[in-house]
Each structure stands twice: as C-alpha cells, then as structure tokens.
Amino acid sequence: MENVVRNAKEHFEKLVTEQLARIERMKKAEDWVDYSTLKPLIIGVAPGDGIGPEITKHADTILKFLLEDEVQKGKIEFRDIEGLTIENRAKLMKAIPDESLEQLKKCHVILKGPTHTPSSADLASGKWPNLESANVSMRRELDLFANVRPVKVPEQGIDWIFFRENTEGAYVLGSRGIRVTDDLAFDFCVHTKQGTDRILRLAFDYAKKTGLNRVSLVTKANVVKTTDGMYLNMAKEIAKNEYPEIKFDDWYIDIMAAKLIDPARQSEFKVFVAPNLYGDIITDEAAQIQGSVGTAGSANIGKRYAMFEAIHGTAPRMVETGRIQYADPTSIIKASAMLLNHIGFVDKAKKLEMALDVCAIYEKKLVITGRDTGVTGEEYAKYIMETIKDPNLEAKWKSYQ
C-alpha cells in the first residue's frame, strides 16, 4: 500500500510542477501578432486522417482561389505539413511528431483536417497505441487557448458565438491520469487564474466590440466547486468591474444543454464562454441545431498562432465503405472563411460565407449527402467557387435574407 501511495504522489507531483511552469510561461506571454506586418504570411495545411485529406484539399483549393493575387505577389505562402497522420504518430509514439511540430511552428496560421485519436476500443484491439489527441497537443504546444465557434440559424433567431477554453480543464491532462490500482483510477481537471482570465476577457471583449449585450458562462460550479467555482467567481468580478454595460449570466452545463433547444430562449443567447469539456459538449449540440456537426467551422486562437479546422471527426465508416469522395467539406470550408477573417481578408471571408449560404441554404443547385445520392466534395467545392465568381453574389445573398 505504501508503494502504491508513493507512486501516486510522485505522479501528481510531476503534474503540479509542470503546470506551475506553464503558469510562469503564461505570465511572460508575448503580445498578439500583427498579421499585416508578416511578409509572407505563411498558411500551413495539414490534411489529417480518414476523410481529412479529401475535405482539406477542397478547402485548400478554395483558399488558393481566393488568395491567388496575394500568393503571386509573395504576400501569402502555403505550406504542406507532413507527418501528422495516425500511422506516423503511432510509429513514433508522439501525439505530434517533432518534425511536424517544427513545421507547424514555422507557419502563422494552420488549416487542419480532422485527426484520429485512439479510442479505448483501439487500445483493446491493439489497432493503435495510447496516444494523446493531436488537437489537444497542438493547442497546448502552440498555446491556442481559445476555441471559437459561430452558429447561425436565422429562421430561429439564433446568432451565437462560443468561446471554449482550449488548453486547460478536463482535457489538458487527458492521457496523464493514473490507474492507482485495479480498483482505483484518477483523471485530472486543471484551471489556472491566467488561463481563465484570458478566455473570459476574450469573450467579453468580443461582446463589447460587436455590440452584443450578453455573455453567458457555462460551468458546473454547484458541484465542481474548486475549479469551476474559480471560473464563476472570476467571471462575476470581470463582468461587474470591467464590463458593466454587458449583461452577464451563468448556467450549469446540464440546464444549458436543455435551454439551447428551448425555442423561447434560443434568440436570447449571444456570446457563450465555457471551460474545455463543457464547451466541447455545447458547441457540438449547437452545431447539430444548425444542421449537423458537418456544418460548423472552428477557430483555435492564440496570441502567436491560430489553427482552423472542421469540428467533426475522421468518419472511419465513410473510409471503410469507400465513400470519402462524398464527404461533406462544408465544416472545413467554413473554417477557411474564419481563417481569412482572422488574417485580415474580411471581404474575401464575407464572399465565402455568402457563397456557402447561397449554395447550402438557399439555392441548393447541388446537394451533398455523404453518399452517391448527392454530389462529390470536389463538385460541391467547384459550385462554391462558381458562386463566389458571380458578380451579383451579394445582391443575391441579400435577396434571401
């Protein structure tokens, strides 16, 4: 028994030491990068696993189409990120291989396809080893602390944006739990004052700059009193002392999951902010309300780097049944629009967003179903680009509003 307890103490001591060191790095963090000063601005493209390479190539094609002039003038450079596949990660036993991480750090923004994280079934079957999520690792290594996801359903009055903390919470040590004995296992939830403060301020700043009048915090502070309690107390202080003009309210994750589908409440919500786990839950639910997880894009923002991705997984069933050419690229194309907006190409981002609305919501000349009952991803991407070329795109889009 003494050895078991001692081993657990040593394991926990190492985790605490690492997190204290991370806090010191956050205290010394650099200012936000000014993309307008970068020449060239480097966009890395990492295809990922499963349907990832298929859908990412369509988003890549659209980005290069929209940024053709900037690429020719040397203002923008695209780079392919190699080695970020489950096969290579498993071979090297790394969530992100060192060489791939080095490539990523030489880019300024990244477009990333979905990557596979080994499940308990994978481990039991021996198909893949126990690897940390590449997403979790990338967010930590590049300090992409904010996951930002917009969701819009105009006919229901829904215009939401979610700020999910990315680098802490229940996920940051997701592969670092400890099986003390066959009968006892621990996982860890980590929150820091610095990490909590920066995600809260990002959400409140967005609400202030955009003229939105409400920020809703999601926790389970009535039960998870220490970590979630810190979140709630800090949010209350920031709201009261620094953003008195913005309405602030807090919700527990269980009731928020219910209220998101309450027609009487949906149009009232504006900006959400949540720790990692709760943010993961409600953003997927919100995407489903919008249509499906395949309809939402995702931004992962840090002060130096930013990564944009689809919010869905690698769709292994589509791979197994030979349907990858029919995979829906909408989510990663929406992420591409967020990428354009983030690096300052607001007009190009708006064109892409309008084209997506016209193609997917209004005209529907081509429909992608994930099967041969619809068009391929390549055909759909061409449809979007042809719509972007339409000189009457904005007028057409406005006519549907």
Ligand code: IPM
Contents of the next structure:
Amino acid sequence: MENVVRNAKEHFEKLVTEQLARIERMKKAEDWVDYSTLKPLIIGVAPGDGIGPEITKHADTILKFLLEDEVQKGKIEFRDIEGLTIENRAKLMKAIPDESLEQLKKCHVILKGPTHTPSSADLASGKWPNLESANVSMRRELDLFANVRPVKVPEQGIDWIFFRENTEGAYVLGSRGIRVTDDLAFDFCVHTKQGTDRILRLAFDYAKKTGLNRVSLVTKANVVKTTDGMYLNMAKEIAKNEYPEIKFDDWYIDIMAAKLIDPARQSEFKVFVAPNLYGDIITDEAAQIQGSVGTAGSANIGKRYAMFEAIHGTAPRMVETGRIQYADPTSIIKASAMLLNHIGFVDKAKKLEMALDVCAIYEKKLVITGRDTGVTGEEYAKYIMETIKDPNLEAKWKSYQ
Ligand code: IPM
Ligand code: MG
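Could you present the same protein in the form predicted together with this ligand, rather than the form predicted on its own shown above?
First the chain shown before, then all remaining chains and molecules of the complex.
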C-alpha cells in the first residue's frame, strides 16, 4: 500500500516539475514570425494515413496552382515530409519519427493529412502498438497552441470561429495518467496562466480586429473548479480591463452543446474560445451543423510554426470498403485556404474560399457524398479548380450573397 502511494507521488512530482519547466520555456517564447521576410517560405506537405494521401494530393495541387508564380520566383518552396505514416511510426515506436520531426522543423508552415492513432481495438488485435496521436504530439513539439476552426452556414446566419486551446488541458498529459492500482485510475488536466492567457488574447484580438465584437468562453467551471475556474477568471479580467468594447459571455459546455443547435441563438454567436477537450467536442458538433466533419478546415497556430489540416480522421471504414476515391477533400482544401491567409496571401485565400462556397453551397454542379452516389474526390477537386480559374468567379460569388 505504502509503495503504491509513493509511486503515485513520485509520478505526480515528475509531472509537476516538467510543467513548471514548460512554463519557464513559455515565458521565454519568441515573438510571432513575420512570413513576409522569409525567402523562401517553406511549405511542408505530409499526406498522413488512410484517405489522407488521396485528399492531400488534391489540396496540394490546388495550392501549387495558386502559388505557381511565387514558387517560380523562389519566394515559396514546397517540401514533401516523409515518414509520417502509421507503418513507419509503429516501426520506430514514435508518435513522430525523429527524421520527420527534423524535416517539419525546417518548414515554416505545414499542410497535413489525417494521421492514424491506434485505437483500443488496434491494440487488442495487435494490429498497431500503443502510440500517441501524431497530431497531439506535433501540436506540442511545434508549440501550436491555438486550434482555429471556422464554421459557416450562411442561410442560417451562422458565421462562427472557434479558438480551441491546443497544447494543454486534458491532452497535455493524456498518455501519462496513473493507473494507481487495478481499481484506481487518474488522468490529469493541466492549465497554465501563460497557456490560458495566450489563447484568450488571440480570440479577443481576432474579435477586435475583425469587428465581430463578441467572444463566448466555453468551460465547465461550475464543476471543474481549479483549471476551468482559472480560465473563467482570467477571461473575465481580460474582457473587462482590455477589451471593454467586446461583448463577453461565458457558457458551460453542456448548455453550449445545446445552444449551438438552437436556431434562436445560432446567429448570435461569433467567436468562441475554449480549453482543449471542450473545443475538440464543440468543433466537431459545429462542423456537423455545417454539413459534416469533412467540410471544416483547421489551423494549428503557434508563434514560430503553423500546421493546417482536415478536421476529420483517416476514415478507416472508407478504406476498408474501398471508397478512398470518394473521400471528400473539402476539409483539407479549406485548411489550405487558411494556410494562404496565414502566410499573407489574402487575395488567393479569398479566391479559394469563394470557389469552395460556389461549389459546395451555391452552384452544387457536382456533389460529393463519400460513396458512388456522388462524384469522386478527384472530380470534385477538378470542379473547384475550374471554379478558381473562372474569370467571373468574384461576380458569380457576389451574385449569391
Ligand atoms: C482533432 C482530433 C484530434 C483531437 C484527435 C485525432 C487526437 O479529434 O483534431 O480534433 O482530439 O485533437
Ligand atoms: Mg476532434
């Protein structure tokens, strides 16, 4: 018994020491990179697993088309990131193999297809070993602290943007809980003042910069009092002292999950900010409201690096039933538009966003359903590409507004 308690204490002590050291690193963190000064600005492309390589290929083609001139002038360079596959990760027993991480760190921004995280069924059947999610690991290794996910349904007045904290909360020690005894299991949720401050500020700054003027915080601070309570208190302080012009409100995750589908409320919400796990849950819900998780893009932003990805997973069921070619590339193409915006190509991003709107919301000449009742991802990507090339794109898009 004494041993059991001592082991748990030692484990906890180690975690506390590591987190205190992480705080010191955060305090020293450098300022935001200025992409306009880089020559070349390097875009890494990591295809991932399952449907990943297929959908990433389409996004990659569209990005290279939009950035053709910049590539030719040597302003932008594309690089393929190798080894970030479940086969290689399992072989090396690494969430991200060292060589892949080294390649990633030489890039400035990354476009990433979904990567497989071994499930409990994979572990039970021995198909894959226990590996941490490559996503979670990359967000931590590259300190991509903000997960930014926009969701739009114009006909319902929905124009939302989520700022999900990406490096803390229930995730930061996700693989390092303690199974104290057969009967007793602990996991940890960690929030730091520095980590909370930087995500809150990013959300408030965005609301201010864009004139959206409303920020809604999502926690469960009535129950999870210490960590979520810190979020709530800090958000209230920042809102009151630094952004008095912005309307701030706070919600608990359960009622927010309900209000997101309340037609009377939907159009009121603008900017959301949430700790990691709640942000994970409500962004899937929001993406479903928009159509499906296949339709939302996701940006993972840090001060030094940024990674753009599809919000969904590798779709193993599509792979098993031979439907890879029908996978919807919209999510990763939206992520590519976010990438363009982030590195300063706002006009090109706008063009791509307009083309996506025209194809998916307004014109719908081709429809993708994930099966042979619709077109293939390749046909759909071609449709998007032709729409981008259409000289009347802007006029067409405006006519639908
Ligand atoms: C996401 C995904 C990931 C997460 C998984 C794959 C670990 O659901 O990006 O939202 O929970 O963050
Ligand atoms: Mg998720």
